[in-house]
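The chain that follows stands alone, in the form predicted alone, written as structure tokens.
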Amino acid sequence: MDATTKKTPLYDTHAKLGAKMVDFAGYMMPVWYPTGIVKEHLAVRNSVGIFDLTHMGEFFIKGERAFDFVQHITCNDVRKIGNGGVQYTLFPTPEGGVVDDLLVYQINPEYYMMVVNASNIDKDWAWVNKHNDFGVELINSSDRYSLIAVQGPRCEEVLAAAGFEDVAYDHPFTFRRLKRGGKRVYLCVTGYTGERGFEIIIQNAGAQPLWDDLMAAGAEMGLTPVGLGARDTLRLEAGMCLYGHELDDTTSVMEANLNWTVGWDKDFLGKDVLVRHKAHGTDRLLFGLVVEKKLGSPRPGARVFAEGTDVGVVTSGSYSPSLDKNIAFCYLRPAICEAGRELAVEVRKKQVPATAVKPPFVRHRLFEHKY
């Protein structure tokens, strides 16, 4: 470890827990437990998981100009989230690509919070400094709060029974803030499954109290804690795009098939070219594989072939526990996404035959559940 690796609050029970920690975006992070990756990807969709994510990072924006200050920074339209709302979106570049993709929370349109990606909180500080022309105040709270997760069909009944009220009632891609031993708390009906879940922010002091109430609220409804390894075989089966496989700096917003998060009725940075895109299209767009559980995963960088053509290649590849079957997102000529068509990918060097699907890859149930 290095010198300069952070712990989170919760290291020691992760160790305790005898997780596989390793640096991750600067902290020291459990990847899997004793229990493996596949039987806390299965809990998730099947029960309820437990993640701690105190390596996100989280910034707050103050001022008369808040609002006028994400809209310009953001391609999606925050008029749509209101006081209480969270929204999906990115931060586009003016040459095409993208600075990151995050979710903004609108406490009131004077005073916001942003999440951002763990491996990008320094890079996406000094991008949002770049781009205070609203004279609004930046906090960078990164260090002091703590993000732990629950997820999965029974997520309602481990919060309730943690003391947590009318969880029911929350709807997906809302939060809340109360207080909670004193601490401060943002409960969050949002997450990186595809499952219906929550995310709580409180600061670091009380971290390792929650956890263990949640722990031992969800003790007989078999709560797992989950690393690093699910979340993302998770987020894959879901359909989710990560940072640095499917987006990055030379991606287009349209090329990522995010279209659905721009506000094109609005002014943003960078708005001109996803114009350019919207009206003349892309060389490339993101779309699915599925490959036989026998044939292997395809990894990230492998080449698409269609009847012998080199036609993309492969961003992100892992085997899904939920379906038996190997998944991969990948960039393809436009004309070759085609759901059902049949293609080849190289695994282990050698091309195998794979199947275009449009991800999701797994259905989503976030928003399946009873008001």
Second form
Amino acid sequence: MDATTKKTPLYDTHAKLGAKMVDFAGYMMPVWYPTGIVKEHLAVRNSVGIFDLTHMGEFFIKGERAFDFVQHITCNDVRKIGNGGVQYTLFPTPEGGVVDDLLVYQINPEYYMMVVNASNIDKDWAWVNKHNDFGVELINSSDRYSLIAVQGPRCEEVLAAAGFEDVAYDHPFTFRRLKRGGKRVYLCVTGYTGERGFEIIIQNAGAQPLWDDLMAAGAEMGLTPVGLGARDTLRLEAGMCLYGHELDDTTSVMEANLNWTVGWDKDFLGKDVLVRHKAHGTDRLLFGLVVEKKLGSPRPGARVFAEGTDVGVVTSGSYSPSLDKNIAFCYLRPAICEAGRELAVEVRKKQVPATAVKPPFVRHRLFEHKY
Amino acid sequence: MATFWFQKTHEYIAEIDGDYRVGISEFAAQELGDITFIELPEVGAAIAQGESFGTVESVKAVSDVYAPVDLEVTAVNEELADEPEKVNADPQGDGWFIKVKLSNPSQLGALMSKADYDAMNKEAG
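For comparison with the form predicted alone, kindly provide the form predicted in complex with its partner chain.
The next block holds the full complex; its first chain is the one shown before.
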């Protein structure tokens, strides 16, 4: 850990729980607890888990032209959501790459929040400032806010027991602003697991009491602390992109199969390239692979082959606790992207059989209420 | 009664009733997290000290395992193919990787005792 590595307000809590801590994007974060990645993962799928995601960045955008600014700098159309709505979107570049993927929260058309990847906070901050031709006020609150996520089919029970009101009425991709212990809270019905879940953004001073309240309230439901290791296996099963793997400065939104995030009826930075990609197609598309458990897991950089020809490369790969198989995201030639197609992939320098699948690998269950 | 020797890369060799077994230490199993896959050599393979004789894959990492001494493989732990989690549960017992014949037993003297190995991990900790 170097001197600039940051600790979240929950650092001591993780240490007490016996977490293995790693430096992730400049923050000391729990990668797993003594429970282990597989059990943490399955707790989220079958019951409920709690995550410290304080490393994520929070920007605020204020001003008369905040709506115009958000419309200009992101590819999704913020007109699709209203006040209290959340939208998955990206910062495309005019060269056809992606600066980051993020969530946009509309407080009102003159006031937005953005939650960005920890590893990209500095780059994103420079990007939004560079493209602020709208006279909006930009505020980087990343160091002032903590983020605690509660994910899994029993999430509403935990929040209700911890004193959050009316959570049974909350809808995926919405948020509410409220106060808890005098601290500003954004209660967001969002996540990165494919399960029902909440992400609670709270001023740093409120993080420890909130964690403690949730842990006490969730004891009965088996609320399990979950580290970044299982966060990654959960998002991979759910077929969600991770910046630095599926997305980077050279991947286009269309290649990443994120055409559903493109607002074709508006203008935005980097639209021209995406229009061309839509009209003429791309040389590669994001797709999935499944490999039998005993053959081992494909890892990033592994080549993919169809009848002996190199047709692509793995971007993320892991053992999937839900499927008890190995799964991987890969960029493939578009002609190869056909579910069920038999391919081969490198695993530890040998080629092993793999089956092409269209992600997600595990069905999303955001709308299956249990509460 | 078992005697354990360790090397820096966290493999052990244990002598149990005249048999020698090789595996990874409790410390290594804990550091790797949930182990999902293990690749082991064929019976009869001769492996020189310091050479890789297999790989251990956890959810997050892939690691090679290295022979602590010159050895010949006399048995592999077949159960690990179906139950790699045995390595997490009992790395220095049921989670052994291979049984071996030593080609050069004097090499054991250069390995670490349990006390020295524990001290090394504590220092690095």
